[in-house]
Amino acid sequence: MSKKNVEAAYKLACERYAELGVDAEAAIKRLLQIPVSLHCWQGDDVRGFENPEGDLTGGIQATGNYPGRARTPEELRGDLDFVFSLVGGTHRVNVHACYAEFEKGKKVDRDELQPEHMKNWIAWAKRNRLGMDFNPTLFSHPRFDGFSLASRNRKNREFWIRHTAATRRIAAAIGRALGSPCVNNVWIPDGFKDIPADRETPRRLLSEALDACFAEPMNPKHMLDAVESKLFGIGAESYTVGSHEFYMGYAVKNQKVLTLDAGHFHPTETIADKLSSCLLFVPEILLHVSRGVRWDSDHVVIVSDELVAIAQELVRLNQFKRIHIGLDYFDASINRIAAWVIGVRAMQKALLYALLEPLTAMRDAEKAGDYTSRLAWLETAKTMPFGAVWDKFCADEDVPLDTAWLGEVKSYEANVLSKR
């Protein structure tokens, strides 16, 4: 579509939205202020750089063998650079501890990681004016015995405590260097495949371990501790130590950031409804936006009903200073660059759609007890010219429209990915 046609369609869309009391231009400006954190592990199937050819363990699985996987830190950051050229807005990058980089002959184990092992990531983020988020990697390691922070083996448990404490110091260094708080998110795959006889002991051990991990005071201007629950995992189908109830209680008691992953609940649950309740009791929330199909399958995020519901609740709450948005999926069955672009754009589209709702009219009707009008306004928004506003956002950000970005990805695949 030509720039002239984009502008013409946008002008008409603005007029239509104005009739509903919605300022389309203001919606675009707000979208530009909402950062989305991209997960680096989509680009290399969660392998990292400790042992790139090693098998994943601990409830982690990437399916597919599409060619072009990033094999080195330079390739991975280069792929991300290309992704950022195709998506507008404000962004961050989310990195796991297993993506640390070592000088030749100076590799250390995870419990000895230092900020210097992330210096290349930090320098790259600074050059690109990106914020960064971080995660301890509590899986795919010889010390993982089916359990990490909840292990009954004291030496293993203490190893994982040291590792998590080390990642907090790294996250604080990242936050200081980039001038933006780094969210350090703790997720463990600990659990049982079959029905446990003792559910309490692992959770008590986890609670004690987390206390030890978080013992060192950190400046919240530099880093934020987050804890993430899960309903079940591969090999932990019957019981996960870090359930939603466990982490909700721990986050409330200790005032930590609570992580809600869209794929970590029952298939009929949506995290959209949880936000307003959780924000009453925890200081902040980290969202891991994923798409489960029948189970926590980490499919690429699309503009689904659930994603729109999440975005609508985010806009209606208007608590973006307390909510961090991150993507979390890994699909190796399709072009990994395209997977990133589709997911980021889907998140932004859902947010823009929500920002363009006639929210004032809906709330006025609700306050007046006029639920008929509230429902009518909700339905009216569905057929408004949202696409024209989205195209304007892309044009203003100088990124390809939806009809054009795929061609650029195909060219990158032919010229870069195919040579790996």
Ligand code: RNT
Given for the second form:
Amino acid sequence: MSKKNVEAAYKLACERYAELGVDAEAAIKRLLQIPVSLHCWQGDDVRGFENPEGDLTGGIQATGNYPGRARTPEELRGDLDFVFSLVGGTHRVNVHACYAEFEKGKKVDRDELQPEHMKNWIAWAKRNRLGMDFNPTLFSHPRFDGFSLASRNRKNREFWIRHTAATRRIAAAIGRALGSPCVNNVWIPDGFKDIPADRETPRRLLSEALDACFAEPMNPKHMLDAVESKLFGIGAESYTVGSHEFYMGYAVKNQKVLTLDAGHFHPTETIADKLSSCLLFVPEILLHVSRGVRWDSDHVVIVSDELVAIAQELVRLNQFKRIHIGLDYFDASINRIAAWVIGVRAMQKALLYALLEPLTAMRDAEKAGDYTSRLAWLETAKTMPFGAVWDKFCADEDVPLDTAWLGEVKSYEANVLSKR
Ligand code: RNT
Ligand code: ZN
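Next up, can you give the form predicted together with this ligand of this protein, since the form predicted alone came first?
Whole complex next, starting from this chain.
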């Protein structure tokens, strides 16, 4: 579509939205201020750089073998650079500890990681004006015995405590260097395939282990601790140590950031409804926006009803400073760059859609007890010219429209990915 047509369609759209009391220009401005944290692990199927040829060895799984995954830090950052050229707005990058880099012959195990092992990521983020988030990697490692921080094996458990403590120092160094707090998210796969005889001991061990991990005081200006629950995992169907109740309790008691992953609840539960409750009791929330299909399948995020519900709740709560938006999925069955681009753009589209809803009219109707009008307004929004505003956002950000980015990804595939 020509620039002229984008502008013409946008002008008409602004007039239509104004009739509903909605300021489309203000919606675009607000969208520009909402950072989305891009997960680096979509680019290489969560493999990391410790053992690049090796497969994942436990606790997490990616499916698919589409060619062209990033094999080195340079390839991964290069792919991310390309993704950033296709998405507008403000962003952060979310990196796992297993993406640390070592000089030749100087590899250390995860419990000895230092900020210097992330220096290339930090320098790259700085150059690109990106914030960064971080995660201890508590899976795919010989010390993972089906359990990590909740392991009954004291040596293993202490190894994972040292690792998590090390990542907090790294996260603080990242946050200090980039001038923006780095959220360090703890997720563990620990659990049992079959019915446990003792559900309590692993949870007590986890609670004590977390206390040990978090013992060193950190400046919240530099880093924030987050904890992520899960309902079940493959091979841990009957019992997951770090359940929602566990971490909700832990985060409330210790005032930690609570991570809500859209794929980590029963399929009919939506995290959208959880935000307003959690925010009353925990200081901040980290979202892992994902798309479960029947289970926590980590499908690429699209503009689904669930995503729109999350975005609506974010806009209605209007507490963007307390809610960090991160993406978390890994699809190795399609072009990985496209997977990133579709997911980030979907998140932004859902936010823009929510920012363009006639919220004042809906709230007025609700206050007056007029639920008929509230429902009617909700439906009216669905046929408004949302796409014209989205195109204008993309055009202003100098990124391709929805009709054009795929062509660029296909060329990148032909020129870069297919040579790997
Ligand atoms: C796994 C969790 C976790 C991971 C990342 C890689 O079910 O969602 O957040 O996806 O740490
Ligand atoms: Zn997650």
